[in-house]
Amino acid sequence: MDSKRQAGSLLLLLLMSNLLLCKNVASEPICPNRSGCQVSLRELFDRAIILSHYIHSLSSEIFQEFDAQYSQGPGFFTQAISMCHTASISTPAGKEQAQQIQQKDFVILVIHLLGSWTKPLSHLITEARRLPKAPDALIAKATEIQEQNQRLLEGLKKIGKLVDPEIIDNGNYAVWLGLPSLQSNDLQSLLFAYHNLFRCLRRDTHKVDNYLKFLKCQIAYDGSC
């Protein structure tokens, strides 16, 4: 009985142990040196990659989280579903596709995706308080996907311009109208509007974190992995 309960114990510390170097490593800076990077393309990507795969966790249990709280039932929210904003920005659907796409317009492409989603979740912070229940733990994450998410993106941009010098950002992102659905007085109505913003951030947020996989592939190992 001690057995199990000393190897319980350890492997609760281990989690903690994880837990915290994951939190660590997203917190810090994708390249640290402002007049240029020192670090390799790998270890960026590596650096993208824990911050991207963070931001998706919490878009998960935002989205899973929001619908705990105000599904009003079973099948609640499936008719709320429509198309996502970013679904004007043409993605890859498989490895096939992907190595189709020139390296620089991948980069630009994951750009643009990320770009997409800040002012959204601008708005989407501003305007939660007209959620019944004051979810302010839903806002906070809500915050933490921003700040990450505009670190991620701040980030890319560096890395691809070691990548090709002519990758700019010119801000040609998705266009998002969905704030009149966020400031709508009927609540079902408000409900739907989050809860489809929610899930297109965790399907874009997934899609990020795949892309940056791939392109590491690609461009740190020369597609040998």
Second form
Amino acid sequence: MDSKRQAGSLLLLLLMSNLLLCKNVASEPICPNRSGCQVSLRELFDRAIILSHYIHSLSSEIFQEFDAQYSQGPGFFTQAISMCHTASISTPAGKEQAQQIQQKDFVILVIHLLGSWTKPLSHLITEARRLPKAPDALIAKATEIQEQNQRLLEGLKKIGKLVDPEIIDNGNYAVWLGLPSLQSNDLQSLLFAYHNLFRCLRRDTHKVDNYLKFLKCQIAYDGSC
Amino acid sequence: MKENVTSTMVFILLLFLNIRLLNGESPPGKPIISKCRSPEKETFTCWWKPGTNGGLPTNYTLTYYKEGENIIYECPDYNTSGPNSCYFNKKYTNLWTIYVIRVNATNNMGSNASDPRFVDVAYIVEPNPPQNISLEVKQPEDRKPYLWIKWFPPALVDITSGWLILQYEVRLKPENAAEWEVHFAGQQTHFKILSLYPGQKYFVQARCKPDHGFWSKWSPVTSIEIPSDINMSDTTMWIFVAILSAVICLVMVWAVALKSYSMMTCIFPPVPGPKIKGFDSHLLERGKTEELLGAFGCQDFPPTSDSEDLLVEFLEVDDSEDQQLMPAFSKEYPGQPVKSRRLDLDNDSGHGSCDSPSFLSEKCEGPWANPPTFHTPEVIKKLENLEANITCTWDPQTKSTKDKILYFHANGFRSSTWPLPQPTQHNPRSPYHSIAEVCKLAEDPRAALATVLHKASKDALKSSKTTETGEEKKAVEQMEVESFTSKTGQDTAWMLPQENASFISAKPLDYVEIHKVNKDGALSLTPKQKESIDQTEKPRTLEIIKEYAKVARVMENNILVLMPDPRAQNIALFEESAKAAPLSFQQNQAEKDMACFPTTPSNFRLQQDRLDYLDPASFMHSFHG
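Now show me the form predicted together with the partner chain, since the one above was the form predicted alone.
What follows is the whole complex; the chain from before opens it.
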């Protein structure tokens, strides 16, 4: 009798946990009640994608122009590679990995990624005047990136609210500690620091652009663009 | 011996090396990594170019390590992508990570490694070309036909997930064209070509590109033959447009043709040129004034003194309050100037609007049904000829308050009848008549003056008749100074030439006081003092003789009080009257008409001794000054 009861309660327990688990695993529908939500999500994503595409184009330009202007030989900057400060934010490295992430978590991820660049960009703009060869175009582009980044952040927060009304942004941005390297007196280390900064900026903006285009299809078009 | 052995050894060694070298065996050359590409941003492949293999079988290996790791991996797949390639499948591909890849070539002699290549898969995306391009010529009704190009994305790319966004480009050219026509198609997988040449064979290709990546290669060429019978232009529409525009053009041409004249006159109104009837410009060129003036109808200018016919008849100024001026005729004074006077025409015998010398209105014709037996018609006709040819600044047609002076040239009229103004048939031309009259008078005193066909003058004649002293052969030449009130609004200086007609022999004229202007616009003059008046052969009626008479004052009601000019006693009266009238006119608002006297007065050859003030030069000055 006892074994049967135990088995039955165990079964019940399993069943309950299964139900709970199933509920957890299954993704909650986006925009359950509000009718205009789906449409506004598409529009918000479209606008966000325009911004992210533009930001990445600017970052690519900065990277290539800096290399062209300040390189002192082929392969000069290969030694400059070091870890980006946003490496602490774990990001999907492929489509399969991206499909594994919850949509609302994905949005938070993108927001964190973007938000981690606010401070480095502002420091870059002020410190870049130390660069030797009239970096005015560079500074202008960096300023533009900074502006557009802020706008994209605001848009993403709106998207986040639509995707998950209870979204919480804990402000867990990656910390950037590269300021001293931007103020270095050694020209080579200075150039290396800038090169790395631009490389990481190009990468992260590419990630954001990629993720948003992916999320648009996943969230606003139900997985099939 | 030792030396022999050593040398032999060396020799053999060298031989060995030579033999090996002659065999071509050597360590492999340095391979070069030529290209790394990812077709869908999920896998990637690297290709290398081997160097020399050194004559020996060489083994190539690819090793890599990732950014931030110390582990060296070897290529997971050497075969999928063909020889000298390494294929990294999804499992081994991490985007946004730098791969440092090297290729090692190894043979029995040695090995050689390539330079490291830094690869970030996210930036090496180059898709395959689009596939399954389909071409079709579509001809919808009522629209232009077009070429419909459709294709599919490359096989490996996953479009639906949004992980890779592709943009397309198509190009086409007719078979024999040299250059391709390229069109950007965006993210759509179809395209419409509208500009086609019928009967041609077209080649079409397509390619694609990721949002941040490299263009694919062009797809294989697909071709299509455009049928020759397709209708590329909207001919029916153009035919309709052509017919409609032709119809409109015809209608417009027809309308223009119908109304061409009126349109031309509307656009280019005919400019009236100065013309004097009977005026022959050729005569002027030749400089024969006599002939010229003959055209005017003027004869024998300057007038000769022995013109018995041309008796200036002077107006007898009656100093009664009735302001009836009677022309006083005197044969003794040929060529006396005709006194201009204003006739006070109380009689209403049809004055009204017919007072105006420029009788253009037909209504004035009625009362003038019976022209008097006067020779005026002839003269008047000649006057008429002068109409537009007189270079006169005066506009006879001008209306409104211009006072006109009718000058009567009394040049010894012989006619026994009063010159009566001709009926209205001449009235319309009265302004010109005066000119002709002047001309006539100037030229031929005998020709005398035609009476102004003026109603007022007629009345004046009548009235003068009544008061006439009863002289015979009175051709009343009425110098009627007409002041036309504004109601008539017409100004003319009238002369009443009378051709060969009765000349009114005028009595010595007195100074005239312009008594009043009656309602009909006639200026009534009252003689102020009696003086002898020399009669001039010519009427100088037209002279604005400012120099010879003085206006004492202007009274109200447009009465001009003249002062005699001691210098010009003879014709002072005339002058004054003549002048008075114009002066009064001027005072009364007439500006132009005085200046409007015809140029013929210049032809006046007044005899200097008697008529110094009639010097034509003075005429000229007064007229044209």
